[in-house]
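Single chain ahead, by itself, as structure tokens, in the form predicted alone.
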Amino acid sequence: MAAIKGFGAYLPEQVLDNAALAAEFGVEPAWILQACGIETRRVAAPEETVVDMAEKAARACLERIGMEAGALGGIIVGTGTPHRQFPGVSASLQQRLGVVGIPAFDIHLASVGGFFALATAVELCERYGPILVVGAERMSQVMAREPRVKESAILFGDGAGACVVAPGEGPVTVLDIKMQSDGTFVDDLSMEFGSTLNMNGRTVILQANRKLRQSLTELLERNKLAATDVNLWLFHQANVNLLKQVGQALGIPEDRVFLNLPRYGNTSAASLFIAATEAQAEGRMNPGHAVMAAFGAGMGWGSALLRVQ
């Protein structure tokens, strides 16, 4: 059994806007809102680094939870925007923190990777000790290069978010983690060296639907729950269209899901450890189960289930 001790994230200052979205794409910012829901997004500064980010976040989680970087026994980073090809952010991220000798590595993989790092470590924590996890993305550095289609532009923000993962028990218990691929959709969610995102919308929401509702429902009958026996949905903030439809599939009530998706947009693997830390500083994260979900590229899907104290 592995328990999360505590969230940390970190958004960068500056706000981009659907007004100056709609300005450069020859849209209303109706349009944009009523597509996927966002309003602003968070774009890192010009000199900030998804390092940068990362270390935040990090940092912000360490110190909330009361923890020295020495005590860390590994470091987990999931991301789709590395700053270099070799070694990945994790590298970068333990030079930073001064923990020299600990397994520190990337799962590249955006927007699901902060999820597979984080059922990774539930794995690990027993052989290493507590496992730094970080979801950090910088996609505006993706989205800014030609073509820029409206459709994925409007989506993605930056930021970073963190946890730590130990083993036993704690303020966040995981009772349960599964994560799932499927290549046959490899291409339809990509990104070549030196390009954009590649996303065809359609297949990526339709695949997403079905495969987020058929874990959940998974998650939930092999621990004999009820979508209603949860207090919190925490979802991969992709789209408010889909969060929406896979709710009402599963009959889980609309004020359980959190949602942070309007504020940042899309942050990719960092979103839903973002989500968690908000969450929590909100007191949403009452006693009793919670749920977490992502989906992204590979195609990769997830689902948790936690017992909160």
Given for the second form:
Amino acid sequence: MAAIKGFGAYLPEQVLDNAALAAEFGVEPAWILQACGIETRRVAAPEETVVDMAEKAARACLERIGMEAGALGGIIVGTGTPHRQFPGVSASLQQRLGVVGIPAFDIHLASVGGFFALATAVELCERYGPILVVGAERMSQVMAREPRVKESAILFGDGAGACVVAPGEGPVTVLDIKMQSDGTFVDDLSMEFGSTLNMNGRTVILQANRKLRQSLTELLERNKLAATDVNLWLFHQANVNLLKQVGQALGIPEDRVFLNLPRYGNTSAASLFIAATEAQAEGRMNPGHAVMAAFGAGMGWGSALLRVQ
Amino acid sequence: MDIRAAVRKAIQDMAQAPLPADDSASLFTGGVIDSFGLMDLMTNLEEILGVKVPDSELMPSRFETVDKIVAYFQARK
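Please give the other form, namely the form predicted together with its partner chain, since only the form predicted alone has been shown so far.
Full complex below, order starting with the chain above.
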């Protein structure tokens, strides 16, 4: 048994709206909104690194739960956009937090990296103690590579989210969690070193749709719950239409699906914890069951059942 | 069951644009269905035809035209 002690998030100040992107690509702002459902995204300042954002989210989380960094037993960072090949974001974050001797490592997975980091922390916290889990992405840096493609440039934003996972029960107890991967479609969502995003959108949507439905159906069946027994659904914020379709297929009431994608775009591995932080701040994380689910490159996916105190 | 008739009806039931007369025409470029529609179409055809499409075979290029969809399900009936 493990529990999430609390969440924290950081979003850069600079806002990129559809008007700016529309001017760059010679399209109407309405086309962008219709294509992806995103109104604005946050963009890191030129000197702001993925480590900076990870640190701010981590410190926000630690402050919220009243924990000193010295009490941590490990650090795991999920990211698809590390600032260098090695060592990872986690190593720099550990340096900044000044906590030596505990394991710190990255899970290098876009989009689903935050969720996999959480699932790994759930498995490790009994042995190592409270684990800081961070999802951080500087998507703007990799999306700036030429040639810019409007269909993908409009989708992403920067940000970071964090949580601390500790053994036992707590404010948000993790009752069940499972991660899965399927390398069959490894080339359908990929980014080579120094290159632009390669995304076969139709295949990604089909696979995400199928795999999220299966994962969530199995999660509910294992725990003998109906979709309507869950108060809050926290998804990786990837695509509004995808989340709506998955929700409809599973019979999830639409108002129980948390959505901040229109404000921040797809922040990849960071999105799940940014969503959780905001859901909690908005008073939507009420006592009862909540579900987290994510899907990303690899392909990797997973879901978790939470009990909120 | 006439698989071609079943496929054409399933597509027509959810088409966003007129179904082309030519069964070898792309359903995507013609705007008949998009990625989300294809997911629903596959789910419906699995149920109607009693054939489960494995994840590894669930790729748009296999199901881009009426002909390709019919051929796929005929081979597995």
